[in-house]
Amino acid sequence: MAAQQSTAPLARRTVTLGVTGGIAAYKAAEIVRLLRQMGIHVQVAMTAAATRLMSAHALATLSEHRVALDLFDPSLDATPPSLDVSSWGKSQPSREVGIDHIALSRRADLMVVAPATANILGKVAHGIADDLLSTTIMASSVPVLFAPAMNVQMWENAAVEENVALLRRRGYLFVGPAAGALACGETGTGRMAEPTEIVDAVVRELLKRRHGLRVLVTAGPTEEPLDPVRVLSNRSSGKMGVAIAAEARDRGHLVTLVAGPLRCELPLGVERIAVTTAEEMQAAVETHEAEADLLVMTAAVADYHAKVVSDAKLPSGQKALSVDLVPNPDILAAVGPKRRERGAITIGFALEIGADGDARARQKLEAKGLDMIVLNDATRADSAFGGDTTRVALLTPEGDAAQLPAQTKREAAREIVRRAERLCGFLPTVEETHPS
């Protein structure tokens, strides 16, 4: 997954980073730089034991805020609240000051622990308070995510798992741990969740606990097998969609992309349900879209799929070869009409070549009950499947039709966005929004 940039909604989020001796505790530079980027403020606390494989230097300096070290700190009353930092300039950001634990819990809007030893498990579950970031997850009334880090033995060990079920049922949070190699030599599950995926599941718990819209999103091709080996699809990179649905994340909504095979990263914060065909795109959007306040279908889907699929391979090199081709079921002209019905908007997408592509465009809108179309021609230079660029007209049923220039698809996913927004009635307070 891509790194993202700054965004108001999220730049107004903090997040308390807990780093424990484990062997992970050198990935804690990469969570912090990835949330910094995304706009989150980041105050880190470290235990002893991980101050001796992480450099609470380095986290300073990555954080910008100094990093919180100790229970008792005698300069306490010199920390100030903000996360302003411009008195780096006169005194050192490696002196390492830390912050009590209330002010650590009650500064945050979520606090993550990666990784989180047996040890931390162990004294949340029992109620153990011994130290700085023991203390501040007690204090704390805001969620707290554990990325779990630790031998496979020790995983596996009956008192890991009662502590982390009991963890579980009190509602702490949990990211990993995965299955692989171990720091130790020994394969097994233990090791922590990457960083994409620790920052991945920051994101969306803050955005979970925000007022935006539930956005699903359609994207990439379909693939339709005509044997074991061979599919029928098209040339669509699932960049369009992937823009819209980072830029839906960036304004505070929650997102779910339902993609086909990607030809593109995708954005971090963002609930991916992957599927390959028609059907399967189909039957996640018919699963998904009641609950959406907005669908954005940019999917290119197949039109056709094969009326047998071959179990084996398909012979090649002797003879031409005929397959039979049925239609694929069209998505949104079983949900548009029935999405429109109970007032929830729906916004398509029509590539279309020719000087009538605009009629036929508008032909769709209302076929299929689409509150606004995007119009698309990928034959042109400035549109191409797979480019960075794309140069589309904005139809409404009311006879409207905004053509926007050429520009990337990232500045026209943000004026969708922003016109999906005002269809929808949600009008974002002014720290929600882009700067022009």
Ligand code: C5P
Second form
Amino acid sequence: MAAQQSTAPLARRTVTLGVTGGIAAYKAAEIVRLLRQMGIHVQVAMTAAATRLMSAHALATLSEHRVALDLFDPSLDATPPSLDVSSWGKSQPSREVGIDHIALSRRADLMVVAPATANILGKVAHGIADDLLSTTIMASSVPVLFAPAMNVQMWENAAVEENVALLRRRGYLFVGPAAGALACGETGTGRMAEPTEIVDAVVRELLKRRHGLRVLVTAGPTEEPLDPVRVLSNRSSGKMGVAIAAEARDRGHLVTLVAGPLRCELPLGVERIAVTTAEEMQAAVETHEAEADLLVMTAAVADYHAKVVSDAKLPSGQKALSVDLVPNPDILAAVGPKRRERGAITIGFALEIGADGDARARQKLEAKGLDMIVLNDATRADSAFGGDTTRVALLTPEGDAAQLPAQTKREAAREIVRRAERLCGFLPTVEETHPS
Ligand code: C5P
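Please give the corresponding structure for the form predicted together with this ligand, as opposed to the form predicted alone shown earlier.
Below: every chain and molecule of the assembly, starting with the one above.
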């Protein structure tokens, strides 16, 4: 595969968060916190009304940046620097004075307005730029995502509906609003989307507009029904697959996660496809693997399913019960060799117990047409199923074996994704090769 140029990982992206004067403004704090948690730089701009509802100090502290509030620098009103003779020659006038709206829009990779009131939607739809935020949006050439929040009557008002339709036609993006209880005591559509949903949309947009790899990851166990209430499954938590998906996302790749029933939180900013059985997982993998540069099959797919799934609950209290089990499809064995033929990279996992685990993992590496297999000896306490740490070895068809130390699943994921990038011919960024 041709080498691709890497782009900045998530940690070097900047998001401008516009906060307008809806009661949901208090949720801006959580949005900033979640974005910062992923290392994204956040620059907040607030309208005057927003500052009545949410503290600019809190948002400045959380974002670690001054919050932009005014089109005009208020300090210039008191002592215009041009008249303050004592400071002449001592300092250069700030290049940001008076151009905050331009600086804010140029510095950002994306703008998100949350909450977005009927007022800001109306202003942007009709070209009114009368304060810092509306001017910044108008001066912006990056995607703008609105998270509207307002009373249901306002949301359903014909003017707002037309403004939203107009903004959509012009390429502005929307997340929410949701239906539910509103701050005004009424119920209906108008509730701002939850901060996690907004951050999820922001990260997906950021990644969509870059040229990272397309990565498909599977995670967790599958569940095979025996009857309407009982299932056959395993103790996989899904933490390893989730760590790989989050690490790939943070490194700037566009990630799709096919997840069985997980016992851990799903990562934000990745496309998530929920499945239950091995058959469903196979269908999801087969649909999405064609466009994936990299497939990482972390899932602990159940090896068997019931030959016949009982329609009614199987009776309890019997002396013995036998259920005929038949093997599940081997998803990797079906897609691995095809992917290999067309040069797409595939990584599998092998959970092995005992001395000749290495040899068995190598057999799988070859039989399933893999570029790398991650061997996990689950008999060790520091590498147990469901834990937060793992001790894995990375085997390749060339005969290489790299034994990694016991470490967190996220640390192991970093090493796996780094090696996968190299297998995909993906070049590390200059910043990564020469850390400053
Ligand atoms: O043969 P074994 O189950 O040990 O192989 C493990 C690898 O194969 C894992 O990457 C797992 O996700 C994948 N697998 C699969 N379909 C199955 C069983 C395992 O894709 N039915």
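Rigid core here is just the name for the largest C-alpha set that superposes within 1.5 Å across the two forms. Numbering follows the first chain given and starts at 1. Predicted model only: the values in this text are computed from it and were never measured.
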Can a Cα shift of no less than 2 Å be assigned to Val229 between these two forms, given superposition on the rigid core? no
